[in-house]
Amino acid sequence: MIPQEKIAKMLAAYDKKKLKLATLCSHTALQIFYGARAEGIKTIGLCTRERKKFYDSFPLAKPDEYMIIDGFNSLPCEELAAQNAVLVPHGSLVEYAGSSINDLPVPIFGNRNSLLWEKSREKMSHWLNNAGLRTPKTINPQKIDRPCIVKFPGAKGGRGYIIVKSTDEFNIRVPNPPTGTLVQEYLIGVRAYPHYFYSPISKAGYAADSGSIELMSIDKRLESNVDECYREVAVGVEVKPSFTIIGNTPIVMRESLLPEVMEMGKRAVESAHALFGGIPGPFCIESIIDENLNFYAFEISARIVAGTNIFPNGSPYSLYSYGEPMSTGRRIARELKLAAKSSQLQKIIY
């Protein structure tokens, strides 16, 4: 892991005038692109070549300036801290940079010690725990005994999901399981994704550790052929499940259910202080709630999600925050303003 020491000696000879945000051109980044110029910061896209088309076709969404790359698991992060850049990472870098996020030479915005506890689920579920959240079982893939979701590591989209009943299945379905698949048992109920943003320097939100959380929106995602089956079942045909995420769709929940929401962010916020030195920025919950109301909070995003994507104007939570449009995206911009004016940028890069 780069020392810290290191990376704020970096953010210490930037000019600090001349910040930019720096994000792989995948997953959020229109809307980090676009939420950063609404706060008048620079963008760098780190683009494939096929891909910077895309990116032109979206005037005010694309980065102010490109830097292409052969692909996201090589990054010129050099060149990018002699342009004073932070880079935000989002699903598709914790996906395709593995573990070299330990070692990169560049101010990243966040702690990126959250990554590596996204990324092992085993250190994930020390994280939920630590924070006293009600979680799924997680079962013994020798002692499958109810409908149980195995899921792979890294942050897929949800795609290879598979839905066994017995260890027998695991066994003939999973003959090699990679090291960090997960078994949990199968909860039935509705999937929400509360979107949060911690800011350990604002006081304005729910007080949370030494700073506060916001809640920015919230989402429900679509997967694949799961979320329409019905159609298929109710005509006889058999389907083969699949969790492949393609989309997402806003959810404004019942207000009485907010103050646990609330509190659930907290929690993880406090634990993520306490096991790795904090969480600063946008992070996700992803939880299911019962017909009794409770909520199960099944993985944790330590980034940006691309369920915020549906929110560029901002949603009615963030509303009643700001009174203008804010996004997940133009917030990460706006903290990153705040910390640079009040000289606090070592708390929320690493």
Contents of the next structure:
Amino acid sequence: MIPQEKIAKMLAAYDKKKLKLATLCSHTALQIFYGARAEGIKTIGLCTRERKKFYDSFPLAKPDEYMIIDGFNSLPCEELAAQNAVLVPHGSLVEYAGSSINDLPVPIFGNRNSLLWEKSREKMSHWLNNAGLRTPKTINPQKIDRPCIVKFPGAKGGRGYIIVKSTDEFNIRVPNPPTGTLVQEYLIGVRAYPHYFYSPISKAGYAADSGSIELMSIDKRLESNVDECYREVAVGVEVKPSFTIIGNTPIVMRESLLPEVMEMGKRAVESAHALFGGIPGPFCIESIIDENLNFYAFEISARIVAGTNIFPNGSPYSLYSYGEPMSTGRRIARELKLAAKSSQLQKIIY
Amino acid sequence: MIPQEKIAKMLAAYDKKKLKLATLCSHTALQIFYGARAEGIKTIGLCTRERKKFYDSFPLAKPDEYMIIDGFNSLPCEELAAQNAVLVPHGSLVEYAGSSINDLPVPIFGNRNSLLWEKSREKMSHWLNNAGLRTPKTINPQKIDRPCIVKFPGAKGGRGYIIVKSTDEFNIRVPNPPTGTLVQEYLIGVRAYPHYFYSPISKAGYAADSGSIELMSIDKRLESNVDECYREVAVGVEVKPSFTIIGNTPIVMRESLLPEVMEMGKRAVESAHALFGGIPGPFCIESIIDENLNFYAFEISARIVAGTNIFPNGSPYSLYSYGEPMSTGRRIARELKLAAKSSQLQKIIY
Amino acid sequence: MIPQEKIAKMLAAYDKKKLKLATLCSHTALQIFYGARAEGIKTIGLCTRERKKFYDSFPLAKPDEYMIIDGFNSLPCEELAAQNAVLVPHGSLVEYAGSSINDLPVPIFGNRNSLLWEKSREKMSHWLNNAGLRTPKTINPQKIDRPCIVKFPGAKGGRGYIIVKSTDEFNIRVPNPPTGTLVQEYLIGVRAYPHYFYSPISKAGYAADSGSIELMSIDKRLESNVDECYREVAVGVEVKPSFTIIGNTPIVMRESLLPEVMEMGKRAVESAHALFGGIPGPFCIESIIDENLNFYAFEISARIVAGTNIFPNGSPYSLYSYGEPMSTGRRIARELKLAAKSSQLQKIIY
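The form predicted together with another copy of the chain, contrasted with the form predicted alone above:
Now the complete complex, all chains and molecules, led by this one.
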């Protein structure tokens, strides 16, 4: 793990008037570039050669500049630092960079510790419990007494998750469970994914810790094939549910549930502060709401999530905080500007 | 029931240049406050102490002023009247105030009679039939010959509804049916909830009665757990469907269906006029559309519905009527202004 | 088929400064009229007498002028031509005009050949294959070995499609299959409908052929009753799935899938060019995405689709191309203006 002091030093050497935002061309990159442009921040797209044509086809959302990379494994950190760039982590970066993300010698937007806590199922479990969030039960694979979802380590966007209903079925379908395999009770309810932004330097949102939390938007994920398997069931086709995320659809939540949503966010932020130094920037608490309006948090994403892509022009919630179109991507650029202006960059970057 | 003349008298004493809108901090309050602000109307939030922090976290959607209430049962009507406030009824107000809403000594936006017709299943049935709307059949609990949905009186946001398939099952699961229990055939189709606004003073929309109807937006409700029970079915878990509303998702309808949607709204408005003096303001006809494109109206909400929360910045339909972002919440404030300006407040307030 | 030269001649006689857009009052007409107004193009609504009231109720989306028609079968082509009108084809026009569309003596936006290739299942199959798109398998009705969807010729908005699981079932349910009946394997996955716009005169989008492709938006269709039959299954009601489209809901797709979406569009455009002279204007590739993120294209719509009605004010994708609200309807009007200005109308009209 690269020490915080080292990043702080790099940051100190940055030209604060020429800060740039960089990210991998994937996941939420269009939104991040578009949002940064609205805030007058220059952007760098870390892009494979074959994807450049795609990003180029969006005149207002392509990066100001590309750095062509051979794959997602090697990032030109030195070059980024030379350009005063702050790297924005998103799902694809976390997935592809893996734990090497700890050592990237370039300032990262947010607290890079949080990405480790997202990546490890055990750490995340500890975090959720420490925050006092209601979670689905973790089940011992040799004592499965109800339908469970089996989540493998490093599963990519839900791919490969399976359902088992007994220990026998588990043993047959997963003869050699890799270390880090998680067996969770299968919850019944409706999923909702609130997108938060925690700012340690603003006081405009929902008061938490020394800063405040904003509700940016809410989505529901579309997973293939489970989200259309009702059709197969009706048709009479046997279907093995799979959970590969293919997109997102917008939702709003019953207003009377939102105060609890904000409290959940607050507890996640304060627990993050206690456990690993905080979680400045965007995050998401993946939730299921049951018929009695109880929330269950089954995951936390400690960075921008793809569901925010629905709202590059603002959401029904960000509208209530901003007199202009405010996406999570733009909010990141705004935070960078605010922090630079008030000399608080070290609070939001590691 | 407080007499209309009494409210008219109170209203006559109001300072028409200082009219305010008040509502309970719940349901659609953010949208109402945000919309009123866009129209330059001051707002009062009737808020429990613990929810104030939540509303405060939305700088542009919090009320201009709070009146802290101990619960939802006692409303400071005198104080509201002293402030020239018109109370906007929404789902939570109807639910919490119950039938005491009839007697609230404060002007209410719309016709308070309509809230009684919404509240009583018998009255609503009468209204739907009088309007000539196709409805699901009401079934005698002792003659259940098909899958039915059992709706209990005062069910809150769908909570507690159950499905039964026979009289035997009904008798076992509902040994002592409370007065007002409704057994309805279970319809097969896709739900859609068009949001209307009826203005007795504008002629810009779809002509009805002496005024006109505007199509504000359309949503589909998300209900827990029924809206994800397809997952359980696919997974092989037995599930008891429940119908607790947890949120809403936006839809548009086939354009060739919309003329009928408007006719349905027109008939509901004209029937309301004949039955109980009219329904100025927002309303919603909860519908199911079957495979032959037949509409079935299974409920009417005689006030703003939560599905409008998706569209605080306008919808794909309100855009076609207004050159600016027009939500149902804002439309309420606009109507108040228009009526005040043309001395027609008594047409939209009781 | 009316020869292209004849249309070109008519177009040559048009007053290029007074071009109008005309369409049937149905399907996507509100969006098209609203979009044309934003571009300063006058519109003509071909409208039945009984629908006029509905269109009149949207002050900003009604046509500038109506031509009242008795039904959808007879179009006043001469009158349209006298008014310098270009006819915009949409789903209802294709459905109601049938193959007589070939002979309409009035300029049509896009290439009218493409509508024939959409209409004939055999031609469409050839197109999809020629474009190298992965498609569901076509099954010989006498060799049905898996669940299949049976699509009848001229099925209107999905109405009448059925599911069969064997040849026996097919023979019983479809004793006399009409010519053009298509039996397709029933695919398992999640549907997504990307909306494209191909311009032969712009270079701003994704490079294809001599022009470029823009990603306008993405939707998912709502079909009655199949899209809520999960409720019946959970409730224990037997349900025969039907596929009548009743509306649309917005989605965004995983960003890493979008480069493939654009490539699919590019291949469809280039194949169209080779097979029948090209497909200028809007189109849609109806897709299913399976759990391994494979796309299957099961249809192409060679004109504006109803899913674009969600986005009259622009979408999360069109925002990235335009600094203003850009719907597909408005994009059509924009293209007409651009082509007229640069004397390239013949490239986008036949």
